[in-house]
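Just the one chain here, the form predicted on its own, laid out as structure tokens.
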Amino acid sequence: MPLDTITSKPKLKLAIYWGAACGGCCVSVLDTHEKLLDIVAAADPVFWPIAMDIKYKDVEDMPDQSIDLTLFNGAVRNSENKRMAQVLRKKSKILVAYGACAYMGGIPGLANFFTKEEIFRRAYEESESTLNPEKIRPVPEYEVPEGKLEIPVFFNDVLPLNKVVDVDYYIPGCPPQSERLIEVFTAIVTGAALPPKGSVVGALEKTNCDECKRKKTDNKKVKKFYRLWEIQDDKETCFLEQGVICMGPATRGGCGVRCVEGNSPCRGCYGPPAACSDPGAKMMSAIGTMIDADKPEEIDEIIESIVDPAGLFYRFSLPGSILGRKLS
């Protein structure tokens, strides 16, 4: 049933709220273009930062259960994050992980490898445009003549949200395909069956090279890779076969493979398939398997060829992982 042929059924509340984040899954909402009139049309919008003058005492005043839909995009990095995790699960039926950092850790998770201290001090001291001598670092309470000033707490670790509250609904992506978001959105609406609770949805069970036309051929052996600007692609062939990572055997089809019809690798944002709990794990067992190599220093050699590697297979799925974070 269209969304915009529903007329009979009472308008859901709907509420969107970023984390951690860097606001492009705000902007996929938008990209819905004029299927937004027909979200509209279908749900009130009652707390979305980045469109509506609403303070968070306003959210907190609702009746618990009383917001339909919550789609809760970016990771959770500090204490205001969080508080809000809370309260929106508090105050939604459905609270949906939408986007890669609310449902791995994102590209914001890639700070697990390393700690708190580690960043303020590279932050507040070291990096080439500081100009810091008394090495003077933010406080969560600082009292000035007008009164007592407050920001977040910023902790060690970046969580994903499933990590600090209880999560209805997965939506994947780096920002998720509009496309998907219609597909959910317009189940929830019109009532049709949704599936178990904490599934990932508007996405598929297979990978993305599943659905990727780029040829595979016999060769699946490789001598080095190499970063894409270091080859001349085909725009035919696997990249994986041509030396370049692709992330496609580790992730999630249902995006379209817009980023291999661009003529750039998958880069993993999709997340790992259904059966599949780790995407770096699984890409790194794929790597594993091509390497053209029976020596061990000349596997070494092939290995030292990709570039930063964890920061490659993780770079979307480090504080969902099996790791977690980099451990001391």
The other form holds:
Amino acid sequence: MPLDTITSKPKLKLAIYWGAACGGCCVSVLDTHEKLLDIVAAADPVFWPIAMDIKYKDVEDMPDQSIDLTLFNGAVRNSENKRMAQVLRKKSKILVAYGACAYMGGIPGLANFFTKEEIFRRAYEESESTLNPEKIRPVPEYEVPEGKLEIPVFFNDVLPLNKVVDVDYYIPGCPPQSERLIEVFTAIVTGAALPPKGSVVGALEKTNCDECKRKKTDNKKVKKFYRLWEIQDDKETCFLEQGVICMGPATRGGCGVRCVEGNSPCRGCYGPPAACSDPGAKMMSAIGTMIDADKPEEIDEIIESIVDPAGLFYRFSLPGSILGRKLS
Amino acid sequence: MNFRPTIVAFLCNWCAYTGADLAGTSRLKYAPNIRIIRIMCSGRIDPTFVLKAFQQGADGVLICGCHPGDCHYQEGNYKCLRRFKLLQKYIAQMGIEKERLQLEWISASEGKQFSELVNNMTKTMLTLGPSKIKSSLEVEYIK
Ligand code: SF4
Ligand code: SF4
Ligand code: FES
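In place of the form predicted on its own, output the structure of the form predicted together with the partner chain.
The complete assembly is shown below, putting the previous chain first.
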């Protein structure tokens, strides 16, 4: 059923919130272009900080379960993100982790390669543009003559949404393709049978490689890995076969392989495919098969050419991966 | 100190497991810290297995397969070697000591080598101390 034929139904209450996010996910909702009019025809946004002025207190005052659908984007990095995740969980019938950060930690999750102390030292003492001879650090509570000032507590870890509250569905992507959002939204509005709780929706079960139009052979052999700028991409052969790391084999399809279509290797923003919990493990498995050497020294040399495997394989998923963070 | 390390070991059916079996039937004594998981071939070891073992509290992970050229499925141990080397580079980036993940080739007749390997690895784990991976995942503000 197209969205515009269902506007006679009682309107859904919709909330869109951002945790530790860049704002891109909220923009991806606006990127539905004229379809946005259909969305607001079928649903009343009751809370959406990027677009409307409603205070947290107003949300806390809403009756429990009174929001039909909440799209939570962004990771959980501080006590404010966590508190709002808990409030929205209580107020919402369906809570969706929307986008790579809420799903697996996303780009902000790369901060899990560092500790809070390392991040604060860099940001408040060492960065080239910082002038802070007294080494003042932000504190969560501060007494001033007028009273007590409070800011959120910065956690040591970035967490995906499901580490702090129950999540009903996940929509992957950095940001999710707007078309996928429309599909999921339409299913919810029309009351179509929803998939089991915990499902990844708005994406495929298969990998990006299954969808990719580049020429590929089953038996890939690679003698050296290159960064994209080191080779002349022929624009038709699989990136991996040209020796450029492409996250296609470890990434869920659904975006239309849009980066490869634009002649850039996939970076893995849709997260791991079905039945795989860790994109890096999947990637190491795939690359282990392709490395064209049997002697330990030769293998070492080829692996040497993969700069920063941890950052490359877990660019969007470090907090949601098996190891979750770098040990301190 | 009463730290008793746990080492999860993945042993291929055809050489390494038979070698470990020989250690047993020869009544060789070795450290009891090892938990053996038999798999058909070292090439079957998905990096996920290794990472999950660490996640669930293993202090060390040991992988054993047939010597190069002897794999029952021709190529499995070479794949395993490449994945192992990738894993080593990855875990080093994650702040995990490389010694916590070891790979050795053990033939069906190398019961003695196997028992020595387990003893040595156990000693190394005792020197390194308990792995912090599991506790790092138990952050206090979860749920
Ligand atoms: S690795 Fe990348 S370029 Fe190659 S088939 Fe997969 S998605 Fe396409
Ligand atoms: S090709 Fe990869 S990185 Fe690009 S949008 Fe698709 S999943 Fe994301
Ligand atoms: S069968 Fe032993 S390594 Fe393949």
